[in-house]
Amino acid sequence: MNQIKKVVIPVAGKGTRLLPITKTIGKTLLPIIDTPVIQYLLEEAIKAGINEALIIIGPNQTDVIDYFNTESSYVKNLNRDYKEIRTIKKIKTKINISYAIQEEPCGLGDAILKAEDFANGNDFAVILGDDVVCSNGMKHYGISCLCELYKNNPCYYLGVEEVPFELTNKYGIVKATNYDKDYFPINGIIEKPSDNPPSNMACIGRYILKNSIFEYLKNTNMGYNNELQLTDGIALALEKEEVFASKVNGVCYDVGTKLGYIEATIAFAKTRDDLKEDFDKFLEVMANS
């Protein structure tokens, strides 16, 4: 059985949509209640059976590394053994975390190229740092859904969802001959189309990439915003290989936007047993205000 064991998580973006807070803290460390985005992403990967992660950071993004340091003086000086710190330690026993630096913001394709040594000839998953998936109680959600498809048919897989046509210029958009099924082959993909999008099926930051993506990216020209785009590399792959798109279980939130961040916080709060009673009262007050 084929199984994805590696994940690449690019988080080197500057987070300009969430300024001014992202001037001092990376957007992937912004808390959804009391847990940063990056931790949710790693937990999603672990639940998919992945045990190696490469986090692509910017040149000054040491805060991500510091977060997973459970031997810091801060932790050592805590007056007791907090379960929240134990949770981070447990994550580190289940997935080996390494880092690579993207010196300049040259696009997602450029970030993926930093992972070639990490992939070491293997196919791998990609989870984007802007997109958090709430499982809604599903066993398989987010990247796990694509990993399950890969087990039976090792190909390229893109997680997608329908978006309003007026928002297609914000996403990578796929083209296919049949969109009726939850899982379908595509015959085209375009990054942030300015007009005449081929569909309203948008990539949501979950990918399974074949190792061949590195050669395609090396032969890809700079694209949208004068950056090396992963979608353009996938478009090259389509000339020789099968690429599938699939809807995934769970609800995806773009936490790189203010509204998406608020929506994600509310969604995850609803799943927290320790907040249920107080949160239900809060929702009741809000409904009556």
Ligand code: UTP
Contents of the next structure:
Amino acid sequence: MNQIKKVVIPVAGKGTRLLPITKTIGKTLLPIIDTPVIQYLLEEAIKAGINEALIIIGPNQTDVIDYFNTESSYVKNLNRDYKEIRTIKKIKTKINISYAIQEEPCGLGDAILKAEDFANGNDFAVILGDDVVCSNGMKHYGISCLCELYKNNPCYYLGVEEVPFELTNKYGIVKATNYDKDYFPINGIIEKPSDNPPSNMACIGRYILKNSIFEYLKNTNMGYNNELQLTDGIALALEKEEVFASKVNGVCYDVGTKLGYIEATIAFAKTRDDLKEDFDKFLEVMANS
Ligand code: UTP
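After the form predicted on its own, can we look at the form predicted together with the ligand?
The next block holds the full complex; its first chain is the one shown before.
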């Protein structure tokens, strides 16, 4: 059986849509209630059976490394064993976390190129550092859905969802002959089309990439926004290999936008047993105000 064991999580982008906070705090460390986005992403990877993660950080993003340091003086000075710290320790026993540095934020494709040694010839998953999926109680959600498809047919898979046509210029958009099934082969992909989008099926930050992506990316020219785009590398792959798009279970939120961040916070709050009662009351008050 073909099992994806590695995930790359790029978090080294500029995050300009969430300025000013992203001036000093990377998007992936923003809290959804009390837990940073990156922790949800690692939990999603673990549920998919992945046991190795490479987080691509910028040169100054050592706060991500600090977050997962459970031997820090802060932890040592705590007067008791908090379950929240135990949770981080448990995550680290289930998934080995390593880091690579992207010197300059010159595109997602460039960030992925930093993972070539980590992949070490294997195919791998990618979870974008600012797209969080709320499972809504599903066993297989987010990247797990793509890993399941890969088990039977190991090729490229892109997580997609339908977006309003007027928002297609904000996403990588796929082209196919038939969009009816839950997953389908694609024959084109374009990053943030300014007009005439080929569909309204948008990439949502979940990918299974074959190891061949590194060669394609090395042969890809700078694209949208003068950045090396993963989308353009995948477009090259499409000329020779099978690439599928697939809907995934759960609801995806782009926490790199203000509205997406608020929506994610509300969605996750609704799933929290410890908040449920108070939060339901709060929602009622809001609805009546
Ligand atoms: P985005 O497309 O959201 O770009 O990146 P961004 O630069 O982070 O944000 P804005 O547009 O300025 O607000 C998608 C994911 O890819 C990572 C980001 O950190 C995010 O997780 N990324 C992007 C990199 O790691 N390196 C890059 O050069 C670009």
